[in-house]
Amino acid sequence: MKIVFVSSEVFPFSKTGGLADVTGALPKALSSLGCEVKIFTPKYSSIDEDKFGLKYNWKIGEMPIRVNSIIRSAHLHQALLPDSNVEVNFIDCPHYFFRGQIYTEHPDEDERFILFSKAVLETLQRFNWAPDVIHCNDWQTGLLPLFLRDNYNWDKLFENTATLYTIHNMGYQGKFSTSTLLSAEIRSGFYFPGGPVEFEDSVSFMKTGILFSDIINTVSKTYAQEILTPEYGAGLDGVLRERKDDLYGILNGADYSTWDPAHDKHLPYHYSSNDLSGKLKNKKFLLEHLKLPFAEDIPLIGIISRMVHQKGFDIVTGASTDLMNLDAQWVILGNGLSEFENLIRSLSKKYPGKVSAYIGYNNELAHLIEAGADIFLMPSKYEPCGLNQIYSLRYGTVPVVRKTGGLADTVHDWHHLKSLGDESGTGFTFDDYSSYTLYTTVKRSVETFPDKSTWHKIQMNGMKKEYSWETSAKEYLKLYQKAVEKRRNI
């Protein structure tokens, strides 16, 4: 099957968050299945040519791509992806990508994505290469089918090509004026109160890929049933209520070749599950790193995350003294909203030798903590699928989550499933979205870590559990053909 992979964000070229390890892993695992798959993603001024090996494809040369009534001059650059040989193309121009970052508060963010989605189409005809899918990713690609089925419709090329819409995250839509139905030649006709690009008096990117997709599909099952309620359907639940025949939910799967304690290449001391005392190794390591006190019988709790409300850093607000008087020490990275760096600042402060706060970005440090630490933290208010619970338990460190989207697909509690007389948890979860409760959780983890027999048991059931991205790439194959089958009425 041919398949086009769709992104505003590939690792390790270019990463905000989850969605460039999706598209870094994924279609590796579906090239690993027999899949002929290509990358597009737009060349940001931060990736790194000579590193990464691109070469500018001169037989394309330029291409002239109109948004918002103005000429814009695009070009293609490639590479093959790390440890693969998918084809990666990165759509060139620096009138719209050399902008420092990848997201921005600009007046043409649209416009950005507008060309981005245009070029792929508009590169794939001069490839004169038909797929039998395009898969989008996220808002920054939601006007990419309805081109596909509209502005681009008069090519046969594409006659036959289905598409999949991947949403991995409600909360954000890519919104914008009215201008963009002239920045991107959207017909007037598909903008009216309640209309298909038309959502809250904007031209939202989100719904028009979820209703001019063939298939639709979110990154756990559990968030694919939440988002077709008011609570989580950001506003678009209705939206999603029509097409709800369409819609799945896939697990994000792990790159286990990057995340596994038995080879991690920023670890000082490997382990597995036949042999735990490399964790250990690894947690007196940390500590002495961070400069806190080492004492094995203390927990270490870590926390990697962005700093938002969505990651549950308001509950955490409200818990953090109860949680501070826990006989429990605390490591946490990650940066976001001023109010909580200050908080996370203020406790590594007043808990010198308690707390450890790192307020950035550092890939070594996040091997480091998911290795060292005892309990991982992810409180969500929402979670579409997480990562950092997955690779915690593939590193025996015990996840204590909300039961939310993919940490509910994930985890599950221990106590709740030892009453039912069943051994078989990994974790420690709770429902309530409330500071009170998750001092609880966190509590009852804690009081739980000194029965080493039973702590042990739940570090085993975790890192035996198998969160592949090639699990997740056949259920894929499965969307790709459902999506094929309906695009050709089959």
Given for the second form:
Amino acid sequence: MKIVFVSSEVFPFSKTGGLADVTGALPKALSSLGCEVKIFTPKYSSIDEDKFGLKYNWKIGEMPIRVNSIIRSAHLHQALLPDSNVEVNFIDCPHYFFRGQIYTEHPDEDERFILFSKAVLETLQRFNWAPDVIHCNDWQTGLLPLFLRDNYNWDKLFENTATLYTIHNMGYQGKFSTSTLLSAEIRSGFYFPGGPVEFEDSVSFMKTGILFSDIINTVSKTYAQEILTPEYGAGLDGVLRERKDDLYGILNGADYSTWDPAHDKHLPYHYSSNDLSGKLKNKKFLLEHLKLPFAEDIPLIGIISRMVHQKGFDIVTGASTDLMNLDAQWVILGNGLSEFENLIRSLSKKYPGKVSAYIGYNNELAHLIEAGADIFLMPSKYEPCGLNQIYSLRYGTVPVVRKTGGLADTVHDWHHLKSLGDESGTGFTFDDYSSYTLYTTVKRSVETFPDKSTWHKIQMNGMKKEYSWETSAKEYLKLYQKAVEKRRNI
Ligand code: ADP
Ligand code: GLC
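What would the structure be for the form predicted together with ligand GLC, rather than the form predicted on its own?
To see the whole picture, the full complex is given below, headed by that same chain.
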């Protein structure tokens, strides 16, 4: 099967969150299953051409693409996804992608991804290569299925090409003013109140993606159900309900070649479920590095997160005094909204020796925290899948999570199961989105920590879980087949 994978971020080239982890791993797993996969992503100025061996494609040369009535020229660079044969195609257009950051709040943010989506199709035309499926991800690629069916409909090359649209987060929809219609050259017939492109008097990339794709999925089974409700649908639950027969949930995997303490290249000490002594050494190393005192009996709680409402920072704020009074240490890595960054900064000032905060992005520290922490906290308001709790399970770092989306599908409460006579729990979970339940659940984990044999059992249960991409890739293959059949029957 021939697959084109389109994403605004791909690890290790560019990353702001889990989307990059997914698009850097799933194509490899698909290729191992025999698919021919080509990834497309923008060539941001932050991408190190030499390090990754990017090569300019002279045969493709210049691709003129009109956006907002101006003809821009796009170019193509190529490289291989590390440790694989998967081809990565970088769309190069410095006017749009040399901005110092992956996403911007510039007034032409819509134009950046209009150009990107059109450039994918223009490149495929020049390759004369028709994929069976174009797999789009998140709002940045939401207009592509419409372009394929309308603007590029004249090209017989794409006649049998189906589309799959993966929603990684309903909270980011790509809503722009109606000037986008002109910039993208979308026929005005598609824009009317309640029409396929319109949402709240704006042009919605996400709604367009949902309505013009053959099949839609999101990144866990629970979130696929949740987004059909007003609480989680972010205004598009009605649109999703219209397409609920074509909506699926496939849990993300973990790329264990990168995220496994047995061979994680960022760790000073390796370990596995056979011998956890390396974990304690990593804890010591991490605490020394953070200039926090080491005490084996005091649990170290880690957070690695975008600091936004989605991730539960408002209930962390409400519970912060009580949390700080627990007999635990904290290491918090992340960035985002200044109100939350400031809260975390102030906690580290007020509780030196107890809290260490790193405000920013640091991949190496993220790996060290996964290995060195005892508990991992992820109290999300909603979580389409979440990757850090999956990594935490493998690292023997017991997750404390709110029971929502992918968190509900991957972490099972120790005490709840124990009360049913089942000792297979992997963490601590809570339902109510409140500071109080967050606090009592963290407290429950801190109070369980000294019981070494129970703790060890919980760690082992998690470490033995397997969330491999191979399993998820097989499910994606089935969806691709469904999408192809649908297209052929139209
Ligand atoms: P989301 O995509 O919603 O941010 P996920 O849990 O799916 O959440 O993925 C987050 C990814 O980004 C993980 O790989 C995590 O380690 C990484 N990450 C998040 N914040 C930081 C940070 N400040 N520094 C380094 N890595 C980070
Ligand atoms: C989004 C979601 C996160 C998910 C990631 C990758 O950023 O917030 O839950 O794991 O995408 O699918």
